[in-house]
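A lone chain, given as structure tokens: the form predicted alone.
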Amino acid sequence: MYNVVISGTGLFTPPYSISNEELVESFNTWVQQENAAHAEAIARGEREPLPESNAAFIEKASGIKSRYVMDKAGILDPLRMVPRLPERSNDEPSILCEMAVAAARQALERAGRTAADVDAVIVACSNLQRPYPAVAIEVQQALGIQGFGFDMNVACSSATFGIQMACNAVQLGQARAVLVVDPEICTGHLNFRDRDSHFIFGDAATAVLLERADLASSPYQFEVLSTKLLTQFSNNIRNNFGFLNRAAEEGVGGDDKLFVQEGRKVFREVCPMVAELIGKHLEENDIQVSRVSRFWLHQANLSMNQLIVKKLLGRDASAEEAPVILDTYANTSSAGSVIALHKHQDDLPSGALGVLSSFGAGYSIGSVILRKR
């Protein structure tokens, strides 16, 4: 059995950013158009007027101020409110591959590695653009990696679940190094005409290189001390889009073919589950919570993260202990916790402990205990 380290991380940030104010202006324009078009029905009491959104409400409810996106114009067009991402030919790299490769190259550079040093690629994300061939194999080819690749989806926990799969392969000697890549175009499955969720998601891609500790030479190493995963079925976060939709015409275009959630239930049920899992994971490894210098948590909702860490520490966490990238990136599903790791790691001293944790639909929860080398 080999010890495993994270030797490099990478981040691809899309070229466009949308502020809360811009998003609200588009949404409210659409609301006004809808209410005007149905004014008579509203006056007769046959239809409720649609409520407008509010930028201050969005920030208070979520902690989000803006989000990066792969397309801005299509989202902000009140007549469209969907990103415009033209189809590419099969001979061109897919958009997910393009994002993944950009993040992967950065991770390889930080790790001081080339494609020749890597034996496997895992694309782990919530929103794969096709069933097959696997995007991971496309990324593998684009980078020139020999070995194998596969896709996996555990929603917002895909990155931490992918990290455990990579650790297993390296520990057992099946691979010297494995790239775990998380390309997310969350705006593609977001209903921008739903007041309760139109502000939640952004787009991004992250990459993590895991390799044998005895072979690693990177100055950015974190030893993977332990991983722990948990799933428990829930319908409170769901997306019913899939290839069988065409076999049931009555459901085509329904709201449930995009992201839907029962937000209050998710908050109430997931927060204690995550705190309990992380606490138990640390206890199993004889690590007191007070020894953890940093919690890189899934970036879905600021209040959720604050509550989870407060349950663990018994007090409010500082910005250094639980860094936030949610304000500028919004919820990027599986990429969020890795963005936090990527941006808030270099200041930690050798020997410092950290926990990378994700949680989301499933329910699915992942915890990875790391130690700076």
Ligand SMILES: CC(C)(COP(=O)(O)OP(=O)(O)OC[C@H]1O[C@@H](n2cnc3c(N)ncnc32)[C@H](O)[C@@H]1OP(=O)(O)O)[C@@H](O)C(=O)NCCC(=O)NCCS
Contents of the next structure:
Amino acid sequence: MYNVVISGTGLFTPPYSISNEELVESFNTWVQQENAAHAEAIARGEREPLPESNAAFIEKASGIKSRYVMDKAGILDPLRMVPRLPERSNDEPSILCEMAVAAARQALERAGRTAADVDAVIVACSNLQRPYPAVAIEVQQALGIQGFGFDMNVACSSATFGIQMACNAVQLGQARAVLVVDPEICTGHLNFRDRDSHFIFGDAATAVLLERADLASSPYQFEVLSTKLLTQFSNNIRNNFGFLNRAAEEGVGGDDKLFVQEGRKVFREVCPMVAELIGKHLEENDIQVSRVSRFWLHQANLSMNQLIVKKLLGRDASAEEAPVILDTYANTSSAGSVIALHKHQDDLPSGALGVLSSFGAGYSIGSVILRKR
Ligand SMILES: CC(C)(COP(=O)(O)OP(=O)(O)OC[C@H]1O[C@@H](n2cnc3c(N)ncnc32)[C@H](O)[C@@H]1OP(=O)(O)O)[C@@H](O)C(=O)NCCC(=O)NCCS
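Can you now output the form predicted in complex with the ligand? The one shown was the form predicted alone.
Expanding to the full complex; the earlier chain stays at the top.
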């Protein structure tokens, strides 16, 4: 068995940002138009007026101030409220591939590696833009990597689950290095007309290179001490979009074919599960929680992260201990915890311990214990 390190991380940030105020203005314009169009039915008491959204509520409830997106105009157009991402020909790189490659190139550069040093690509994300050929194989070809690639989806936990798969392959000698890439266009499956969730997501792509420790020469190495995964079925975060939709015409275009959640229930049920899993994982590795310098947590909700770390530490965590990126990125699904890792790692001294953890639909939870080399 070989020891494994994360030898490089990468991040692609989309070109546009939308503030809460901009998003709410578009939403409320749409609400006013809808209410005006149904004014008579509302006056007759046959229909409830739609309530407006509120930027202050969004920041207070979630910690989100703005989000990066692949298309801004389509989302903010009250007549559309969907990103406009034109189809590309089969001869052009697909948009997920393009984002993945940008993040992967940065991870390779930080690792001091080229495509020739990598034997596999895993694209791990919540939403794959087509069933096949695998986006990972397209990324593999775009980067010029020999070997194999495959796609996998464990929703928001895709990155940590992908890291465990990559770790296994490197430990067993099946690959010298594996790229795990998480391209997320969450705005593509977000219902911008749902007041409860229209503010939740943003877009981004991240990449992590996992390498055999004895081969790695990067100045940015983290030894992977252990990984632990858990899943437990829940309908509280769900999306019924899929290839059988066309076989049931009655459901096509329904709201359930986009992201739907019971936010309160998710909050209540997932926080204790995550704290318990991380706590158990550290205990199994004889690591006291107080020795962990950093928690790079999934970035969905600020209070959720504060609560999880408080349950673990028995006190409030500082901004250094549990870095926040969701204020400017929102929830980028599987990319979130890796963005936190990418942006908040260079200050850690050699020997420092950290936990990378994701959680989300499934339910699914992943924990990766890292030690700075
Ligand atoms: C989604 C989330 C931010 C909502 O926050 P919340 O405090 O639970 O909010 P609720 O949905 O209970 O709504 C609280 C109130 O705000 C109102 N509200 C909801 N959306 C609103 C909006 N956009 N603008 C203004 N008010 C809003 C509700 O109508 C409700 O009003 P009421 O108390 O009069 O009934 C929060 O539940 C969350 O982040 N949960 C975890 C989600 C998660 O991690 N998901 C993983 C996804 S991968």
